[in-house]
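We begin with a single chain expressed as structure tokens, specifically the form predicted alone.
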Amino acid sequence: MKRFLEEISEYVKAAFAEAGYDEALGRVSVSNRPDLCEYQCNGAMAGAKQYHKAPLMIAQDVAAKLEGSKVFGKVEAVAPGFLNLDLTNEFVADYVNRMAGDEKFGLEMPTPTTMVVDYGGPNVAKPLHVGHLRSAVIGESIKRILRYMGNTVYGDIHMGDWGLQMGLVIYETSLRMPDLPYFDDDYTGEYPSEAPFTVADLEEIYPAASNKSKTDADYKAHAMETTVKLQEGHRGYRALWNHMMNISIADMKRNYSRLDVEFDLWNGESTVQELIPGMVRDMKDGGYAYESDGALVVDVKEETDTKEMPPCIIIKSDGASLYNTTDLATIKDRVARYDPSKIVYLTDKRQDLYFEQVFRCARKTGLVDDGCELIHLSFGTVNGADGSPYKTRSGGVPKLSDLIDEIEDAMLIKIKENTAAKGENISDEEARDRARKVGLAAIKYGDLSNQASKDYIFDVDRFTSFEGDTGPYILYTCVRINSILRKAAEQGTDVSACRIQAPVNASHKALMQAVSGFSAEITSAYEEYAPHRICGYIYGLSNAFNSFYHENHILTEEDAQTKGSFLALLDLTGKILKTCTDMLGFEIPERM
């Protein structure tokens, strides 16, 4: 099917071309006077010099050519030149009743192929923090858009579990436990399976050593010597490693699967050091890298660039790898592995240059060619009411797993007033799980209906409200959509086998133009990688659903024929809406 303007814009654009004009004039938008009409084309002002023609003659003969038709009920050229349109109520309910049908609600499906998104980025031993929501959150929608639109879609954490943060643990704890056969190079035998350390001890022993080598350059020299040890292969260090990698994988999913983002690929910078040596021979034996200061770097500066793009560095002075180095040799990884026709990352906008120069490399160098496009999705920082990064109430970067909590518990208390006030008792069990579906729709909602590129202010109040442009109020809508089916059911009805009609009233029939915008909302998300595009039409259509559900009776409708057709409607909205959640990345409860 084609999306619901460019299928209205068909017929203008034919009465353009019988009245003589160019067809491409013809091309239709929501009316933005919609006291006047529900639609406009605004063709005949651009065709007046073109045809030497006054705007409102051009208006008047296309308007003639539209009389009569069954797609307008409404045709006006009006001055300067403009062409004012309302739509007939048949057409509008033939369009829904088309979507109803497919699968897909008409969506038209590009050809599918195969992509990777990266969109983790969490280290090792250290606990995920509110700077990891965003990437997690949008990555998790990215992902679940590119799927419904058909294309085989792989997530990838893509940790940070090789750097110096490594050592700073294997070494902080070298000095805190050294009876340990980890750091004892004579020990031949099997090593304990149980780690030394917890998630909790990880939490303090790397701040610890972190803020150590910040100012002790002797105790910063140890553990990079302890880095170089372990990437070198020493049999403790690799055990111990080993422990931190279980330790906080174990973590990382816990907290992953509380924001339900799921990962297919548990991969990390470790994943691809075995490709290091290969890629660098080779990227020296093409004459693209070269020595710079000791470092071994590949200028990736162009002609057109108008500001500095410094060369890529690859390999250190003192020998060792960095970022670059690992971000390049996934890329050649993921090429050998699947084959991917884009490869998509989502990181903070501070690191829009870093991309920049790595996607440059890779290009230059060979890793990718021209069937593989690399996406740099960058977006901006989770703020507090001041407008500055959000933090605790002491000062500090605030856990994820505290930021969930404190929405949960404030969804938790909104839940419990919510019932007691409708008289309905629920056991304690049954209030947390809605206010942990509802609470993560608040926050997934709460961020996701940003544009991505742009900060947003982390309100509690706001996101966790049942009013506005919140996830809460989008489940209400939902919920309530699913209680009137279910009652139509309890009363007999078989929804499957109702039609909708030709809209009885206005509310009806904004409705019914609502549930339009899917395919073009959709096809612009998948697009544009833009997950607010999708908030933007489910809060336009829970507002349309919610003006029709005030100002119709739909279960005590005494035609039923029109009840019938209220129904699937509904029916509809629901499914639309559900779609729309779920590639949003939440789940709608069976109450509020």
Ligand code: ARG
Contents of the next structure:
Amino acid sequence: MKRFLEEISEYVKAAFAEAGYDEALGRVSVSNRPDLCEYQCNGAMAGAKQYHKAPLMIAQDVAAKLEGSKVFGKVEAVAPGFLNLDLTNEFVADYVNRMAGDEKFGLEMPTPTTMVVDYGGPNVAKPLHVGHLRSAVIGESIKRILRYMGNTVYGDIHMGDWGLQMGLVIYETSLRMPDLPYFDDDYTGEYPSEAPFTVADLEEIYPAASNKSKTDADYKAHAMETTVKLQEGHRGYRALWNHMMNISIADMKRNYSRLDVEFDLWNGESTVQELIPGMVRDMKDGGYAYESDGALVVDVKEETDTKEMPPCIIIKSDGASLYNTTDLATIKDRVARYDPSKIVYLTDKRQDLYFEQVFRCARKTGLVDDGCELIHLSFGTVNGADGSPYKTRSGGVPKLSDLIDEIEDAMLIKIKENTAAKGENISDEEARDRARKVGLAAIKYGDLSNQASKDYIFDVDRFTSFEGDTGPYILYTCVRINSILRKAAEQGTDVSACRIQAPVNASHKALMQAVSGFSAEITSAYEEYAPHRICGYIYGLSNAFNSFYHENHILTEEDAQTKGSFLALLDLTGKILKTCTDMLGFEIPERM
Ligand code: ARG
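For comparison with the form predicted alone, kindly provide the form predicted in complex with the named molecule.
Time for the whole complex; same chain goes first.
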């Protein structure tokens, strides 16, 4: 199906052509004067020069051709040369009916391909904190959008599991518990199956070690040496590393499942270690990598660069590989395994330059060809009310789980107030379940409704509000629709047998027009990797639905055909809202 505006434009384009003008002039947009008309076409203004004619005359010529049209109920040529248009009720109903008859609501689907989304990016041994929220939330939504468009999409968590933080924890552990067999180079037996630390221990060990390494050069040197030994396969360190991985991954899974974020691949920097030597050899043999101050580097500068573009360091002078070495090897791995048409990365803006270097290096050295697009989507910071990065009351970096708790607690209070006000008696368990679902919508919508590249303020009060541009408001609308449909079913109406009829009043028509934007908005969200487009769409749709709901009696409507038409439109609106909230990554509770 054509997008709504495109379909309308077709008719106006034909009229331009019929009147002897260029049909390209017939593009229609939503009116910026809704008090005067629903849609407008400004093509006559642009055509005036081309045809040496007053724009009003062109507009009048075109308007004459549109007279009696089944699509436009009103066509007005107004000075200085605009075409003001209103659609007929029948046309709007017909379009929406066609949407209802299609599984994807008339969405034009691209040719499907395989893609990888690299998001989450947590680091083993370090707790998940507020900085990990956006990558998870935006990445999950992008993955779901790409999938909805029919693609095969792999979500890869790409853990930081191979860097200095691992060496720091291992070295610090060796100082605290020197008698453990992991540190005895002569030990040949089996290592304990139980880890010598817990998640809580790691949360203390890592920052302690990291702080020491910042002031104590000797300490840092030992930690780096430990990292290299680990990477070279030191048996005891590897065993300790396995413990760290198991503990951390269990903790990550807990956190991500609270966010309804799911990865298909639990790979990390360590996954591709074995690919590195071959890759480095190829880069040298190909004449791309050369030695510079003992390190192996690839130049990625281009003539047109206006900003500084340092070379990509592939191997450090001490022989260690780096963050970007693993990213490059991961590209090689993904290309070999999945032959993706796109690899999409999500990190905060501080890694902009980094990814530019990595992508250039990957292209230059032939790790990817033109069939694979590398895309870095970078996002802004989560700020507190004061506009600077969100902090705990004591000034620390908030843990991700604390942030989720904060929203869920606020939500629980509201849910309890709400149900009490309605005289509904629910168990504590039920209240918590609702708070979890609505809380998740509050967090995710609060994040996704902003353009990803911008910073936003994490405002618990605003995010959890049932009114305004918020997740709970959207869910409230969905719950309302579902409840009406449930009651209609109880009354014996089979909604699937009902057809959407021409709108009977303005709010009815406006709801249909809001529905009709689905294809255009989802396509933009897909092409621009922009979940905020979906938020904008469903907010407008929810507003249109609620106006309709307040101005019409649905279940008590006496005319059976009108009632069926109302319900069929509700059904479509509800299905679309469900589809969109799925793409944003949250669920609709039964009640709230
Ligand atoms: N672990 C990284 C960090 O904390 C993020 C990983 C992002 N993905 C990637 N392929 N580099 O900064």
